[in-house]
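The data below hold one chain only, encoded as structure tokens and taken in the form predicted on its own.
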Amino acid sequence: MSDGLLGGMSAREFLRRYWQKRPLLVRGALPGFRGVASRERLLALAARADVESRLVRRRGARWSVAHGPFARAVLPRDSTLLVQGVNLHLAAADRLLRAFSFLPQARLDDVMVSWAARGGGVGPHFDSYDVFLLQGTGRRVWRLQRPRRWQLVEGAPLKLIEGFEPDEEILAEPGDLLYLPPGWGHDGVALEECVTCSVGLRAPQGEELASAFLDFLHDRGLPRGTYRDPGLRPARRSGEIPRALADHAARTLRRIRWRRGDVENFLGVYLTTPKVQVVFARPSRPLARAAFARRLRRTPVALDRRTLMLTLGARLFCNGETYPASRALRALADRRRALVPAAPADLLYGWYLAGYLQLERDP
């Protein structure tokens, strides 16, 4: 499907010529595409507490941002409703995300859908990750500016670019695809009521990884040792940190050790841990273990669209847990649907009961 999305260009050619180098506009990438959700369905998602949503409004030079859930009401004039992670809730959005399977799943983040009234948008901004923008209903004008050291508007509720001066302007119509590399300034304004689907790529920042890695190490036993100073004497300068305390901190932190395997295990757990608002639907009338095992021999299994499954080396990671990676489970991770009779039935049965996967219906 990537050839159609990329205007007949192969994925290899796209990655060589455009990926993280320059924008690409593909006219009619998805002919007849109208988005993945109606306005009413999007409003229904925005009313849910387990869905991340924002409402952005502009009044002259003033911007405001409100966070959901929102009551299902008429959207204000010149507003933009942004609903994150729509692929977790709608099959059509999940299919759109999987259309980009020429990229590693570890890099795919989610599908955000924005509904904008005429004149709506979120202002000139930049993203630190790659993004594919698919135009659904309506038309939107995109103004683009090459990456630079951006200055942000002080005091704004959004990260808006100060002094935005576009280098080019693009009109996106239904079915058009616009790819933007990280750091490109862009400002999209709806010419009429419109829907835009944004497929964002995951690009963890260094400080984000470091913080999460320390949490990972802590859960698995960071060095312990409470500071004690039984021979303490009266302080001559009470505002000074005691040298013994500084020495204790240095000795404790020097004991933090990790190996390459620890980093790889952390990365797999980190990249497959579901977001806090994700809830799996357990089967209402689950099969018994023996019946499940019999069906497994002839029926493919499909990962739930909320399930995150990746492999690295001899390890498989599923929703934040680590398992041995067999050939059958690797196929499931790659394709997200596979016939896996050789996989451990007890493991798959546990995932089935947890709602991580489903058995497909018999023909």
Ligand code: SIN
Contents of the next structure:
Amino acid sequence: MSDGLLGGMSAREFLRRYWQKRPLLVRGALPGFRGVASRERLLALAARADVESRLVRRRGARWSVAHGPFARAVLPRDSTLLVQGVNLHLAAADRLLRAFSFLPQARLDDVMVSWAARGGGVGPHFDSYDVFLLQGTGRRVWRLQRPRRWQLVEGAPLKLIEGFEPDEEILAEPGDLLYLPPGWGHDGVALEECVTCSVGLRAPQGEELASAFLDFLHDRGLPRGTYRDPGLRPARRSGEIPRALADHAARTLRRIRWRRGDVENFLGVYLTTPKVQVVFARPSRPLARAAFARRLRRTPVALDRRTLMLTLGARLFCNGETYPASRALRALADRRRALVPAAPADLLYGWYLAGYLQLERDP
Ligand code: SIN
Ligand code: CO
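Coords for the form predicted in complex with this ligand, given the form predicted on its own:
Full complex below, order starting with the chain above.
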């Protein structure tokens, strides 16, 4: 991590004093930072079907939102182009995300890059996750309001706070970092053409977790068995559900059980499952297995920027699959680039062929 990212403050102090408590502005956090992509690169990403992008426009009090891909994205006055998941495509954006390695990777989501024309912005809103806003080129004024029970503007095409009354105003210049905890109202308006990179945190909501867990239980296998009623008597009230059928349903559903281990396995799989649009690039001329195993002994491996690898206790999760964790694999998950001669060569060879990792070049 760049020493200046938190303005000389240690990660421990930042977490204790600011994390999920209050905003922090760090002037010159990344000196010389101009964003992670030129306007052309950003427009090229916004033209791709496998990249999530939005164009937000404001005309007076009227807002509109269009969703990409944008064949020829032209940026009209007072508009903002937002491109999500830029870290999956550009090495510079991945490096920016990894600069926040003092946070657990399980909590990092993605780097969103916005390109705003003068006067552009997405309006006063709040996010339900923490965000680090890094100002690239241009200046942007941020107006902030502390969390409260927000009212949203009815009928607006995007989430806008009704009656936004900022209690603080900040001018962000290139290289500045603004940290915002969840729930803070904020409105960023570009003073001139400007680029802002948002490092967004991931915080699964209860409903989202529960619904994914129910899918996981479904995939694992649900109770079988058909209801039979050989002793059925003539119905006195044919509209009534038989008590025996209700008992059967209760007994069957009670058989859906899970242990803490199932929850942990689910969580690892859930957090490491790549987004649907992610495609890994397989090596065009892969090494043979024996040559790979030889190289592995002396060459570090680096996880592909799209790879999600996490560990929990004795388990390792890689791109939605579960494996036994070992010391070498834990080092790889933590550092994402490591010399791991002791790692199981066959497993790594499979990941190499799938494009999940690469061998670094020989020195
Ligand atoms: C932006 O970059 O325009 C918006 C980022 C945010 O408000 O979260
Ligand atoms: Co926001």
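Note that the rigid core is defined as the largest set of C-alphas that superpose within 1.5 Å between two forms. Numbering follows the first chain given and starts at 1. This is a predicted model, so every value here is computed, not measured.
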_Checking Arg237 here: with the core superposed, does its CA move 2 Å or more between these two forms?_
yes
